[in-house]
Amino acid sequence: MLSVPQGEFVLQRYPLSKDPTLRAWDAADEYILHHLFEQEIRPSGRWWIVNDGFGALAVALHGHGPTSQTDSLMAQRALRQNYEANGITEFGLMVDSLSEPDAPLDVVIIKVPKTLAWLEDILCRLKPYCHQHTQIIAAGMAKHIHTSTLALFEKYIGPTRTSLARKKARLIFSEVDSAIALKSPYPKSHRLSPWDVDISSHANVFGGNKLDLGTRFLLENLPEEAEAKVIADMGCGDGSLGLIAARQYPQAKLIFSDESYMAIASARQNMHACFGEHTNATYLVTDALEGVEASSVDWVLNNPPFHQQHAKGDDIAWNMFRSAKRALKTGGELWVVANRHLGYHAKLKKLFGNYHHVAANKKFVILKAVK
């Protein structure tokens, strides 16, 4: 139960975690809500909340009708779930990370994201909609706020200061400098060697402007030929796995899935750049392979994340493996690359009844499970 000056609210993470110590809010959420109340920041204008985790801020501030912006489908589902759990039927809009306001903003609240790249993109996108009196307040745990974090606010918004720490959380306040007018440097491109492909990535895509080492290792160990007719790049990021698979197995239909709006936008852009608009591919902002027909996929390629925001765990990977099994045809294969220490072989053996060790190096292992 979140207890703040705005009221008491029932909040849950989405999806539910097996770890009972993980809450749907943190001390930074509490700090900013107390600050807003204590400073009597209650303008009737437009409120914009970015990266609101599981919806603690939007739920507590629902009376202002804030627009909630996130890059995560799961975060949107958490917010809807928590609105319903608290009987809230009137609330503001939910928009994705590539959307921009259609009018000036009066209050902007930002939960500092994990990646500086996305923070940079957020500030660039919102600055044109901030006026002299726009109140810009960011919040995060003190250990996640660095000199480089504050430098971005100074560079893209204007004069910036921080609060004292409270329960290991800190607030950031920025004043709008109307003379600053910088555009976002994202998406950025990098060369995918040795495949000689240019890959473009939006700001919040895993791996940033370089190929993730685990993804590279999996690509280097895919078979030269395959009869797979439908291949899914699950948790696709910028789509590097699926794109190279499309080149290597031109007969295959590709499915790109990710819960990140920026990831799917990047994958779509990269496939179109490589193959043109009429690619034999489907793009899904979804949870794992939700929405993919059961028993319809020959191969699933997967480099699963082992964290949700700052919390680490195996819940996401386990969910992905179950989703892959549902989507695979009998005889279909799930290919997984992961850090060696994560021990995913035990999960695959439990779920599929088998696993095959494909390759390993000092850091990563590639495992294959057959349905």
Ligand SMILES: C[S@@+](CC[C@H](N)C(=O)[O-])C[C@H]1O[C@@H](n2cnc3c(N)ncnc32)[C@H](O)[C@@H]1O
Second form
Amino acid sequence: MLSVPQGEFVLQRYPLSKDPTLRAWDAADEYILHHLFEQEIRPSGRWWIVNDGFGALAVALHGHGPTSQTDSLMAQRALRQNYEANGITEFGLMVDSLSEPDAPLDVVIIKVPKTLAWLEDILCRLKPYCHQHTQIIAAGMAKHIHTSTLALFEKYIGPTRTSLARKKARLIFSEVDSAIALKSPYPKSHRLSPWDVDISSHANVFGGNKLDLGTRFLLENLPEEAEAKVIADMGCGDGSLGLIAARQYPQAKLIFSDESYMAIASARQNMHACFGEHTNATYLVTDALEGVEASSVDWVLNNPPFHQQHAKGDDIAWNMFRSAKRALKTGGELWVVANRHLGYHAKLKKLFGNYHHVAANKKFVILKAVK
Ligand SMILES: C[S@@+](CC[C@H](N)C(=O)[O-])C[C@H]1O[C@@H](n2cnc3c(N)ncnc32)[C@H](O)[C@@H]1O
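Form predicted in complex with the named molecule, following the form predicted alone:
The next block holds the full complex; its first chain is the one shown before.
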């Protein structure tokens, strides 16, 4: 139960974690809610919350009708679930990370994201909608707030200061300097060699605008030819895996799935740039392969995440493997690249009854399971 001056709220993560120590809010959420109450910050007008992990801020502040902006479908599902669990039937909009406000903003609350890149993009996108009196307050755990974090606020918004730490959390306050008008440097492009393709990535896409070494290893170990007719790039990020597969296996129809709106926008953009707009591909902002017809896919390619927000765990990988099994045809193959120490072979064996060790190097292993 989250207990703050705005009330007591039942909050759950989405998806539910098997780790009971993981809560749906943190001390930074509590700090900012106390601060808003103590400082009597409650102007009428437009409230905008960015990157609210599981909805703690939007639920507690629902009376202001805040718009909640996130890049994560799972965060949106968490928020919807938590509105419902608290009997909140009137609430603000939920928008994705690429949406722009349609009016000036009066209060902007930012939960400091994991990457500086996304923070930079958030600040650039929101600055034009801030006016002299817009209250801009960010919150995060002190260990995630660095000099470089504050430098971004100074650069893109204006004079910035921080609060004292409370329960290891900190707040950031920025004043709007109307002379600043900088554009987001995202999406950024890089060249994928040796495949000679340009890949563009929005700010919050995995890989930080370069090809992940594990992904490269999987690409280098895919067979030169294959007969797969339907290939899913599950958790596709910028879509590099699926895009190279589409080039290598021109007969295949591609499915790109990710829970990140920026990932799917990037994958779509990259496929269009490479093959034109009428490619034989589907793009899904979804959980793993939810929404893909059961027993319809020949291959699933996957470099699973091992974080949800700041928490490590194997829940997402499990969920992805189960989802892949459902989507695969009998005889279909799940190809997984992962850090060796994660021990995913045991999970694949348990789920599929088999796994093949395709290749390994010092850091990564490629495993294949057949349905
Ligand atoms: C390790 S990254 C791999 C990205 C890309 N395939 C690559 O190899 O560069 C894992 C990806 O899974 C996505 N992801 C995390 N949870 C997911 C979920 N429940 N459903 C779909 N995608 C998810 C992340 O957004 C991220 O893009």
